[in-house]
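This document starts with one chain, in the form predicted alone, laid out as structure tokens.
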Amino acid sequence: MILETLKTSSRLLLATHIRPDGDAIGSLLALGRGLASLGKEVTLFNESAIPAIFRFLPGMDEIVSEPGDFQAYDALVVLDCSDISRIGQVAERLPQDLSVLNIDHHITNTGFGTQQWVEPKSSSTGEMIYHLLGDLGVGIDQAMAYAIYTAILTDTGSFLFQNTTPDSLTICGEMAAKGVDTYKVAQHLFATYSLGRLKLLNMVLETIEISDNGKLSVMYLTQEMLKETETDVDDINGLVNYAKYIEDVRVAVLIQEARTPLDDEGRYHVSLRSNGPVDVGSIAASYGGGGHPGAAAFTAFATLKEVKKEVMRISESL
């Protein structure tokens, strides 16, 4: 049904989750460009600021932070979101009669929307978009190829995560054949650090604590650290993985202070990474969050001390 809705719709709003990662951005850009090539009027939306590391992707300047009048669209396509609330505050403004297409690969997807296509076995939403573009009869050009390659590369952790599939590797090979400079992508995503980011990494590493059984590692990051190192949220990407590399650790956690002037209490974004068979997606879901078996997150409203104490309790089940 999603395929038919996309074919028959003239005006489409595409959205993905706040704090977008490579899969979210890549899926948004690839599908948006593909639909536009079919003559559709397409608006790409994300409520958050786009991380600087993705600005090399073609079409980034087309993403807007305000969708405008929802009544102007035939349908809303929500990409890479386990729940409709993940698109941000605009979720509260959606008209009851707006058709919502849910395209996602998270096993924790709530099944929201008018129509759903959820594939937990896919490495990424970008992998799904690749197949969807084929079903729509869209020829993938170089710009789409960069977006799809970035989506799959980032969500598989550069093919290090367990969600890497033969299909994802084949697709990335095809995208490289279409002109994607894989070295250029890697440099932008993983090999270009500012001095401030290195200082931030040093500060965060000094906060590492290990659970009594040695199976869980926790580190934290505060707004004061960002201020002192003159860095921002763009520089946080990938930091949690350093805690995952510790011998015998099964789950790594980064607790990031995310409080805003509008918050009455502490607000923390808690990122989890699995270093083995542990399903951190299920753990995050138990706290109202979600994600993949290998990478997930949730939001906590408490003091840093309370959040750390609660996170340490996770080790008891590892």
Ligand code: 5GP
Second form
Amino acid sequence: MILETLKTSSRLLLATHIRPDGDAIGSLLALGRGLASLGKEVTLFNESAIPAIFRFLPGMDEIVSEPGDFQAYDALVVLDCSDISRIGQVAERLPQDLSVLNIDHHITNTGFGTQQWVEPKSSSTGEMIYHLLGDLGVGIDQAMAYAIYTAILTDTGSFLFQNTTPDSLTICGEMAAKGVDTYKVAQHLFATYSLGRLKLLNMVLETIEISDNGKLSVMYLTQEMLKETETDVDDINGLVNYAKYIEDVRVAVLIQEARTPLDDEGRYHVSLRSNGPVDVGSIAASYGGGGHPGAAAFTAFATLKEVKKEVMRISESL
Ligand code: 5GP
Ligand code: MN
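Output block for the form predicted in complex with this ligand, input the form predicted alone:
Full assembly next; the chain just shown is listed first.
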């Protein structure tokens, strides 16, 4: 169904989630370029600023932060979003009659849109896009290969997470054979820490607390810390993982004070990471958020003290 709609549409708007990660950006670029190679008019949209670490990917300057008139499109393709609101404020002004194609791998996907293709077993949306491009008859070129490789690499935590499958490894091998310089990707994504980012990491590590039963660790990050270390939201990516590296910890949490003026005061983004069998996706969903069994997040409106207390309560059921 989705395949047919893509084939018959000539003007397509592609969108992905705010605070985009490698999978969001990679899926957007790969599908965008693939559809363009079939002669379609494609607009790539993301409401947030794109993290600097992804700027090396071919085609990045084609991503716009304003989609323009929706009447100009035959369909909107939403990538890597569990919920339509994840595309940002623009979700509120979508016309009722706009055809929305939902392509995603979150188990918590709400099933929004006119047509859905959700594969919770897929490591990443990028991996789904690889198969979709094959079905569309698109020959994957080097630029698409960079995008797909980055999507899979980042969503599998460099093949360390439980969502890593033979398929994800095979596809990445194939992308490398198509000319992806895997060392270059690694350098851009993981070896470009600023001194400020390391200082921020140091500050965040200082805040670590472990639950009484030792199964949950929680850290926090404030706007003040960002200011003091001259860092920004780009530098937060991945910090939560450090809370996972503690023996016996099953769930690691990073509470992040949301940014003003976009966000109200007393608003926190709570990132959860699982270190084993615990499904943090359903924990996040119970707080109104979502994600995957291994990585999820939700938003909390309270004081930092209250949020910490609530998070500690999660440890009781671990
Ligand atoms: P992070 O902790 O890196 O912000 O997000 C972890 C995972 O949870 C990602 O896969 C992301 O797609 C999902 N996620 C993050 N924030 C939200 C949210 O507010 N709502 C939902 N449904 N999912 C989220
Ligand atoms: Mn993803």
